[in-house]
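Only one chain is shown below, in C-alpha cells, and it's the form predicted on its own.
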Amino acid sequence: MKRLAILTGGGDAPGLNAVIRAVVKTAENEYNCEVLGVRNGFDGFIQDGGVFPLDSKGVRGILPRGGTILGAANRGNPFALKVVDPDGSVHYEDTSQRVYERIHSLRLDALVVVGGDGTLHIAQELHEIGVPVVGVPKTIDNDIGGTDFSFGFDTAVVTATEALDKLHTTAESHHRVMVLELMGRDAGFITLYAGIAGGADVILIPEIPFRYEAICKKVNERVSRGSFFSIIAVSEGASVQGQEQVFLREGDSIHQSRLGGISHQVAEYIARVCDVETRVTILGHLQRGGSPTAFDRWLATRLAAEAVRAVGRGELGCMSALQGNKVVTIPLSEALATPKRVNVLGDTVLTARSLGISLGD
C-alpha cells in the first residue's frame, strides 16, 4: 500500500476532522503510506488544485475541530454534476468517467470516502466501475445500516438535549408549550434519544405517525395535574397519521425535497385546541456544528483506522462499522441495502412509553 486519498462528502458532521487525522496517522505510522486530500467531495477530482498531499503536519490540531478541513459538497454527485451555463440555465452532466480517469492517474490503492447514505451510494457506484473504495459512515441522523452508531450522532444529540434543557426553564416560567423541531428526515434517532435525555413530554418521530388528539391529551393531562407547561420534541420528518410529510420545498430528479413546517402545524393546533400559549424553536444546523464529543472523536478515530487497515488487508468495496463493542468491516452493498430506522418495538421506544412520554399515536 503506497497511496491513499480521502474525501468528505455530504453534509458536515462533528468528527470529520478526527477521521481525516486518523486516516493520515494510521497510513503513515502503520504502512509508511502517502495520503492525498481531496477538496469538496468528489468535485475535487475535476477541480484545479482539488487534490493535494496531506501529512501528519497538515492534520495537527484538528481533532477537536468541527466541520472538515477538506470541505464538503452535498450536491457533488459525479454521475449528475450540476453545471450552470453562461445564460444562467442549469443542466446536469455525468462526469464519473473523468473522476475515474483522475483516480486511475493518481495510482491510488484506495479512496477513503467519508459520508452518509448519499455519498456512500456514490462510492458504491464508483466501486462498481472499478474505483478502489472503502467507506467510513458519517451522519448525524444515525440512519446508515450495518453500524450501531455513526459519528456525529452523539454530538447532535448532546446539542439537542442542551436545547431541551434550556427550553424547560422558560416553558415552566411562562406556562407555555415549547415545540422543538430537530433534524431527522426518515429516522427519528436524534429526536428520540434527545427527547428522553432532555425530559420531553411528547416525542414525534417519522417512524410513528401521530394524532393531534393524542398530543393534546398529554398536554391537558399535565395541566390537570398542575404542570402548566409541556415540552414537545418533533422530528422534521414526523407526519400526521394518514398524511404526507410537510415540505418547505419540493424536490426534483436530482435533489431531495426540503422538509420543514410540521412543528408550526403542531404548535398552531395545540394553541387553538388546548388554549395554551405555544412557541416553536427550530434547532436546524446548530445540530451539525461545534466541537465533537469525546464519544464521536473516539468512534471517528476507530472507524477511520479500521478503514485503512482494511485496505492493507486488501478489502475494498467495504465500510467500517461499529457492531457492539467491536469495529468491523462490512460490504458497502450490505450497509446500503436497508436504511436504518428506529425500531418502534425496541427497548428505547418502550422505555419512552414506560416513562409516560407520549409518542403521539
Second form
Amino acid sequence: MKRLAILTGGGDAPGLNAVIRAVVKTAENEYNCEVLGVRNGFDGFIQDGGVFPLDSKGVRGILPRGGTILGAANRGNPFALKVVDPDGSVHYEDTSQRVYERIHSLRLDALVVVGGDGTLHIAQELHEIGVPVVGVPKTIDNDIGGTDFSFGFDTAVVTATEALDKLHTTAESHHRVMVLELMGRDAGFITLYAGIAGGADVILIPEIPFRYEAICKKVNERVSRGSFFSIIAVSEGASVQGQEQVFLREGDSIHQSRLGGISHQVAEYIARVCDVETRVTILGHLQRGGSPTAFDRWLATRLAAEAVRAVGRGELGCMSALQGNKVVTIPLSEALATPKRVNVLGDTVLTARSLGISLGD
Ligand code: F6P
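Right, and the form predicted in complex with 6-O-phosphono-beta-D-fructofuranose (F6P) of this protein, after the form predicted on its own?
Starting with the chain above, the whole complex follows.
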C-alpha cells in the first residue's frame, strides 16, 4: 500500500477529525503509506487545489475538534453535480468520469470515504465503476445498517440530553410543557436515547406514529399527580398516526426534503386541548457541532484504523463497522441494503415504557 486519499462527505458530525487523524497515523505507522486529503467531499477531485498531501503534522491537535478540516459538501454528488451558469441558472452535470480519471491518475490504493447513507451510496457507485473505495460510517442519526453505532451519534445524544436537563428546570419553574425537537430524519435514535437519559415524559419517534390523545393523557395524568410541567422530546421525523411527516421544504430529484416543524404542531395541540402553557425548542445543528465525546473519539479512531487495515488486507468496497464490541468490515452493499431504524420491540423502547414514558401510541 503506497497511497491513500481521504474525504468527508454529507453533513458533518463530531468525530470526523478523529477519523482523519487515525487514517493518517495508521497509514504512516503501519504501512509507511502516503495520504492525500480531498477538500469538500468528492468536489475536491475536480477543484483546483482540492487534493493535497496530509501527514501526521497536518493532523496534529485535531482530535478534540468538531467539524472536519477537509470541509464537506452536503450535495456534492459527482453523478449529479450542481453547476451555476453565468446567468445564474442552475443545471446538474454527471462528473463521475472526470472524478474517476482524477482518482486513477493519482494512483490510489484506496479512497477512504467517510460519510453517511448518501455519501456511502456514491462511494458504492464509484466502486462499481472501478474506484477502489473503503467506507467509514458517520452520522449523528445512527441510521446506517450493519453497524451498531456510527460516530457522532453519542455527542448528539449528550447535547440533546443537556438541553433536556436545562428545559426541565425552567419547565418546572413556570409550570409549562416544553417540547424539544431533535434531529434524526427517519430514525428516532437521538430522541429515544436522549429522551431516556434526560427524563422526558413523552418521546415521539418516526418508528412509532403517535396520537395526540395519548400525549394529552400523559400530560393530564402528571397534572393530576401534582407535576404541573412535562417534557416532550419529539423527532423531526415523527408523525401523527395516518398523517404525513412535517417538512420545512419539499425535496426534489437532487435535494433531500428538509424535515422540521412537528414540535410546533404538538405544542399548539396540547396548549389548546390540555389548557397548559407550552414552549418549543428546536435544537437543530447544535447537535452536529462541538467537540466529540470520548466515546465518539474512541469509535471514530477504531473505525478509521480498521478501514486502513482493510485496504492493507486487500479488502475494497467495504465499510468498517461496530458489531457488539468488535470492529469488523462488511460489504458496502450490505451496509446500504437496509437503513437502520429503532427496533420498536427492542429493550430500549421497552425500558421507556417500563418507566412510564409515553411513546404517544
Ligand atoms: O443526517 C444528519 C442530519 O443532521 C439530520 O439529522 C438532519 O435532518 C439533516 O442532517 C440536516 O441537514 P442540513 O445540514 O442539510 O440542514
